[in-house]
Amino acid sequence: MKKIIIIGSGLAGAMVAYYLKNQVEITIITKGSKEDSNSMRAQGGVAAVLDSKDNFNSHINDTLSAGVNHNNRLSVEYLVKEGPEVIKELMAQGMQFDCDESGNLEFGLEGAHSFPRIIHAGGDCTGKKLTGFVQGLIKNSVEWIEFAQAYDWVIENNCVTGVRYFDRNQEVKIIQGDYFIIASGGIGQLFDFTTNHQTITGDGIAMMARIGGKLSDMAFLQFHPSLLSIDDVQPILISEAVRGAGAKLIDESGNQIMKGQHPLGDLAPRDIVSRLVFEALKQGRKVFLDISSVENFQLKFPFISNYLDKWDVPYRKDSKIPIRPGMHFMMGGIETDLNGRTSINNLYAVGEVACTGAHGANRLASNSLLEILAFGKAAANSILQDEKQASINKSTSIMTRTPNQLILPNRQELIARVSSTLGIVRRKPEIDVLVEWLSGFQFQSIPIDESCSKKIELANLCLVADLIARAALARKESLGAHYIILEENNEFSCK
């Protein structure tokens, strides 16, 4: 029986396990608990063509438009057409999405969608409900290794045969396998203001980069325009679905931020909205979500409402939620084909850590969970159909490391530099300085005898920062979420 090792406990890893269960031996390694993932935090819902009035071409065109046609069209078509079938299958298994009084699915509208096609579960608790449901389907089919940090590959005869990890007691362990699925999420903790869970530090991308695996579109990071912004309060996402339900972005004087800026107004693509909110804040204005036009806000958005009440945000009195943009999602990552296969034969990547090409230069709202459903199934099927012994392509040579000592910066200084340099608006001279600064440290490879998991996590953050910075420098023109100013004296403009 094939032995499969999955790195990551979010929806991506769980979906692969769901389609593999009872056919292979599965182990899931996760840095935290089963509940610690970005998937559990996903509020917006799942974009899917499930309404008879909607159609695939509309969803495909919306995805391509948001992605500035940098997308892989085949990936987009697969995402849009296969995702709804997986949703139907999960619903047949008992997954419940929000319905109206007649029992019909309720569809919400979000940014850059031309049709209401976003389904939710528990209002703004879709990620938690969906991830928990799938985890429940696999609970008797998977061995879980929680509070364990995967950090390095075991390589024999130019083939990945195992993964090294720190267990909950900080002891180094090795687990062998035939196939490995990287489902470790993105790079959010590289930034000082993010929606991402604290465990999300680019580990999977760094692990792949260190053995020469192919990465793509590393310059494209999505900053969500509306995170709760209160001093000394952990930021949370204020879902785009809130704007879809009628909320408006305003400044402290009541001026609408998006008025006259884009045909879709407050529901313009995220890169455009984020830049305009960023510019308003830069001008010294405060930005809020005006929810006065949202009917039954507390009922529709129970998680957000409870969190705002917890921190005494006076939204019930003035209908305003203070917001600012924050790092949200990475469009690039480990390059994969339509089956989740990477450039290393027995390594797969699924979820945010993967670059399927479906999102292009800017992800369309609520396409992330859909991507997980569609490509998670594809990856599992690919593994099941592969009758050959897992091995490395003859044309692929895994990089080997020479012994070295980690020389690392202060973590907070790294985050501060990256946040100011690789954010919503980028300037080439500043990126040059960041790359030069990073070159003074040693993080490219991990010593075989390194025994500090926190140092390895910091090394991963450094490596990912360097990869993003160099990818940004390689792109001489702005595109989607990558907005770059080449000369020091050039001024930022949203138009």
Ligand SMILES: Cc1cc2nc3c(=O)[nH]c(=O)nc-3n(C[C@H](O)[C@H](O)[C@H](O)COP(=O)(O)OP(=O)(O)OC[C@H]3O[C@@H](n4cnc5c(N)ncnc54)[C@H](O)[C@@H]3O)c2cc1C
Given for the second form:
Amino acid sequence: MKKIIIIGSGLAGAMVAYYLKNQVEITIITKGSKEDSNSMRAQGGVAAVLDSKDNFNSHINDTLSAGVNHNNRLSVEYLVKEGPEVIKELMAQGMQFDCDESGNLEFGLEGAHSFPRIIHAGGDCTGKKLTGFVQGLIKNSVEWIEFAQAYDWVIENNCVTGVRYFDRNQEVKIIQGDYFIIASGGIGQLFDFTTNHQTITGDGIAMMARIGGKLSDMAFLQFHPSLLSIDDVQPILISEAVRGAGAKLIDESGNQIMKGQHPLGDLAPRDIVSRLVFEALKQGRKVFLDISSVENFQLKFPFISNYLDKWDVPYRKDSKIPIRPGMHFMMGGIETDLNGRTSINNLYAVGEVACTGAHGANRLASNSLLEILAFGKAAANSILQDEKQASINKSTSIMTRTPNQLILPNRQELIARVSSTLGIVRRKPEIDVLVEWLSGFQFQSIPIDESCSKKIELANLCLVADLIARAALARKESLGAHYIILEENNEFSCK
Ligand SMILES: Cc1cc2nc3c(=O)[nH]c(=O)nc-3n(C[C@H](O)[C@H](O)[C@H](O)COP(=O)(O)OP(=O)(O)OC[C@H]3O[C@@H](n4cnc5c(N)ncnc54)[C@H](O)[C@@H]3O)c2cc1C
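Follow the form predicted alone with the form predicted together with this ligand, if you could.
Complete assembly follows, chain above in first position.
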């Protein structure tokens, strides 16, 4: 029986395991508990053409338009057409999405969608319900290793044969396998203000980069316009579905931020809304979501309401939620084909860590979970059909271990520099300074004497920062979520 090792317990890891179960031996190693992931946090829902009045072309065009046509069209078509089939299959297995009184699926609207096509579960708890449901389907078919941080590959005869990880006692362990699925999510913790879970530190991307695997679109990071913004309170996402239900972005004087700025108003693509909110904040204004016209807010958004109540936000009296943009999602990552195959033969990547090209320069809202459903299935099928002898492509350069120690910056300083340099508005001279600063540290290869898990996590953050910075410098024109100012004294303005 083939032995498959999956790194990461979010929806991507769980979906691949679901399609492989009972046909191969599966182990999932994950950094925290199996509940620790971005998937468990997803709020708005899954975008899918499931209403007879909707159609594939409309969803394809919305995806391409939000992605500024930087997308891989074949990936987009596959995502839009295959995703709904997987949803129907999960519903047949018992997954319950929210329905109206007649038992029909309820569809929400989110930014840059021209049709309400977002299905959701438990109101704003879609990720928890969906990921929990799929994890339930695989629970007897998978060996789980929790609190296990993967950090390096075992390579024998030019072939990846295993993963090295730190177990919960900080001991180095090796697990061998025939195929490896990298499902370790994005890079959110590289930024100081983010929606992402604390385990999301770009480890999979760094592990791939260290063995010369292909990455793409690393410059494209999505900043969500609306994270709760209160001093000393952990930010949470205030879903775009809240704007889809009628909320407006306003400043402290009640002026609408998006008025006259874009034909879709408050539901314009995320990159555009984030830049306008950023500009308003730079001008010294405060920004809020005005929810006065959202009906049944507490019923529709129970998770958000509970959190606002917990921190005594007076939204029940004044209908205002203070927000600012934050790091949310990575469009780029490990380059894959339509079957999740990477440039290294027996390594697959699925989920946010992967770059299938479906999202282009800016992801359309609620397309991420859909991507995982569609491409998770494709990756599993590809592994089941693959009879080839796995081996690393001859062209890849495999970094040998270094005898040196990791020489690393202070984590807080790294995050502060990255946040101010690689955020919503980027300036070339500042990125040059960041790259120069990073060149003073050693984070490219893992030392022979293993170091410790926190140190390697910091090395991964440095490596990913360097990759993003260099990709941003290489892309000299602004596109989608990558907005760059080339000259020192040019001022930023959305006008
Ligand atoms: C607050 C929030 C709301 C969102 N809402 C939506 C939405 O409504 N609709 C939508 O489509 N998308 C949404 N997204 C995006 C979407 O949830 C994510 O892109 C998606 O869930 C990523 O799934 P994943 O399985 O690829 O990664 P994750 O769910 O992030 O899982 C990665 C897993 O890998 C583990 N891991 C990381 N490093 C290692 C390592 N070194 N060793 C072992 N394990 C490791 C992590 O602990 C985690 O378990 C949202 C994201 C956030 C943060």
